[in-house]
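There is one chain below, alone, in C-alpha cells, taken in the form predicted alone.
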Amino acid sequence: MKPQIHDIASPINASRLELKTAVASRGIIETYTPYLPVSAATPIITLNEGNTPLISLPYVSALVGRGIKVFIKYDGLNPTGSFKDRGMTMAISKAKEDGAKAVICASTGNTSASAAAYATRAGLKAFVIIPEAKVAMGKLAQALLYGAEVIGIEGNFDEALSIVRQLGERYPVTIVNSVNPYRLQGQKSAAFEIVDAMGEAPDYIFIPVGNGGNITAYWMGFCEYREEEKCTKLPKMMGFQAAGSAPLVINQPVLNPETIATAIRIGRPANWQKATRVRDASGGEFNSVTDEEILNAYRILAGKEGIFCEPASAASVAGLIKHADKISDDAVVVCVLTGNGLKDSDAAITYSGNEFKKGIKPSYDAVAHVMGF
C-alpha cells in the first residue's frame, strides 16, 4: 500500500523543515551581528548571502600529495555569483542607514553586479563605471538587468576607480568599492564560516588578489575569531595575481594590466598597504601565475572536481599547484573561489579544451556514430 501524502509530511518532519528553512535564510549580518558594526537602527539589506559551501578537492589533494588536504570556499554560490555580496550587504545597509539616495562603484564586473542588486533591493540608485572592453558579458548583463546606470569608459579599472573617488568627493553618492570599510567588514564573514565549518582555522589560505580587499578581510576575520578563542591558530595568507597584472608581486604599479582573469585585472590595488601588512603578519607570500596556469587549474576544477568557477577564481588553485613545495606535509589548505563560472561563459567555451560536436543529422545512426558506437 502506497503511503498517503499526510503520512509522508508528518508533524516531526514539518518542524524540521521549518527549522532548516529559518537557518538557511539568514544573511551574514544576522548571523554575525556581534562581529559587525551594526545596530538596531541599521536597516538590513540582504539577499541571504553567505553560508557558501566548503568543498573538499580529492583530485587536487592527490595531485599535490604529501598528505595535504585541499578544500575550496566556493563563494561563487552567493546570490549574485561572487564574494562581493558579503561586503555589499554591509555597504548598502550602512548607506541606507546614513540616508544615501545613490551609490557608485568602479568594477571589473562582479562589484557592479553586486552593487546593482543590493542597491535595487534597498531602493537606491546605482551607478557603475566599468572599463568597457574588459568586462565579462555575464557580469555586464547582471548590472543592466538589476537596473544600474552602467557607464563604460575607454580605460582600465584603475582609471575607473580614480573617477569614482572624485565623484564620491564632489557629489552625493556613496562609494561601495572596497575602499568603503564596511565592505571588508562584511567580507570577513567568509573566514568565520570556514572556522565554523572546520572547528579550526586552516594552515593556509590560497586566494586570488586583485584590489587587495578580500585577503585583508579574511585575515581580519581569522584574527577576530582567534581573539574570541574560536580558533587556536592563524593561517598563512598566500595571495596570487595573474602574471600580466601582478603589482603586489613586482612591488610596483602595472600601468596596462592584461590577463584573461578579468576579475583581477587591476594594476594599482586600492588596498595595497593593507594587503601587504596581511602578507607580512601571517608569514604568507604574494606570487604570480600565468594565464595558462590559471586556465589549467580552471579546467582541472571543472573537469576533475565538478566545480565551475570564473578564471580569476582559479588563480588560487593554480597557485597551489605551482607552489605546493611551499606547503608543509599534512597541511590543511583552503583555496578561495571568488566567482561563479557562469559569470564568464565565453571563457568556458573558448578555453574548455572540449569539442562542441554540432551539425549532426537528427538520426539514431548519426548520433551513435558520433558517440563512437
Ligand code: AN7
Contents of the next structure:
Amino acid sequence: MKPQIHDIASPINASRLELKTAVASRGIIETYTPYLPVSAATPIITLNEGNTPLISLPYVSALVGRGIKVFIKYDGLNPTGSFKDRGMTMAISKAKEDGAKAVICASTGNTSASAAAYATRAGLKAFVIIPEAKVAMGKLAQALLYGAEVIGIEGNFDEALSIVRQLGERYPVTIVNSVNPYRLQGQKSAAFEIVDAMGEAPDYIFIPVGNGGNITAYWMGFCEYREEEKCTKLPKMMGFQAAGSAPLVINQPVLNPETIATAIRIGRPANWQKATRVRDASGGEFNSVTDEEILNAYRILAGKEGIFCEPASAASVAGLIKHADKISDDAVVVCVLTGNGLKDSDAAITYSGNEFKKGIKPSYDAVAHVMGF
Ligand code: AN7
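Could I see the form predicted in complex with the ligand next, after the form predicted alone?
Let us now look at the entire complex, which starts with that chain.
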C-alpha cells in the first residue's frame, strides 16, 4: 500500500524529524555557546561547520617511531572545505547582528570561499580581493559560484590585505579577515573539539602558519578549556611556514613570498605578535619546510593514509616528519589539516608522482595489457 500523507506526518515521524533536525543543525556557535561572545540577539549564520574528525595516521606514526601517536584534525571537511568556516560563522553572525550590509576580505583563497558562502547565507554582499595569479582554482570557483564580487589584483596577499584595511576604514564594509576578533573566537572551537574527543589536550599541535590566526585561536581554545578543567595540560604549538614564505621563522617580513602552498604565501602576517606570543607561551617553535618537503608529506598523506589535503595543510605533517627528533617519546601529536585537497586539484595532478595512462584503445585486450595482464 502506498504511504499516505498522514503516515508521513504522524507524531512519531514528526518527532524523529525534529530530532534529526536538532542533531544536524548544530554548528560551532550552538555547540560552544557559553564560550563565545554571542547573545540571544545574535542571528546564528551557520552551515553546520565544525565537528570534524580526528583521524589517526598509522603510517606516519610508524615513520616517526618512538611510540609517538600521530593524529590529524581534518578541517578540510568543513562546509566550504577549510577551517575558515569556524571563524566565518562567528564573523558573519556578528556582522549581521551589528547591521552590516557588506563584508570584505583579502584572501589567498580559503577565506574568500568561506566569506562568500556565509555572506550569501546571511544576505550580505561579499567583496573578496585576491592575488589573481596565485589562487587555487577550487577556491576561485567557490567564491564565484557563492556569488561574491571577486576582485583580482596583480599583486600578492599582503598588498590585498593592506588595500582591504584601508577600504574597511573608509567604507561601510566589515573586514572578515582574521584581524576581525570574532574569527579567532570561532576558530578556537577546533581545540575544544580535540579535547572533547581525546579527553585531554595533546602534547603537541603541528600547524601550518600564514597570518598566524589559527595557531592563536587554537591556543586560546586550549587555555580556556584548561581554565574550565576540561584538560590538565597545554600542548606545545609547533608552527610551520613554507621556506620561501617564512617571515615568522626568519623574523622579518618577506617582500616577495613564494611557495607552491599558495594558501600560506604570506610575507607580512597580520597576527605576527599574537602568533609569536603563542609560540613562546606554549614552549613551541616556528620552523620552515621546503616546497619539496611539503609535497612529499602531501603525497604520503594521500598515498599512504588516504587523506587528501591541500599543499599548505601538508606543511604540518612535513614539519613533523622533519622535526620529529624535537618531540618526546610516546607523545600525542595532532597535525592540523586546514584545507581540503579538492581545493587545488591542479597541484594534485601535477605533483601526484602518478601516471594517468590515457589514450588507450577502448578494447578488452588493450586495457588488460595496460593492467599488466
Ligand atoms: C589551507 O584564505 O590566509 O595562519 O586568505 O588557507 O590562520 O593565516 C589562508 C590561510 C593554513 C594559514 N592553511 O592560517 C586566506 C588565508 C590553509 C589556509 C592557512 C591558511 P593562518
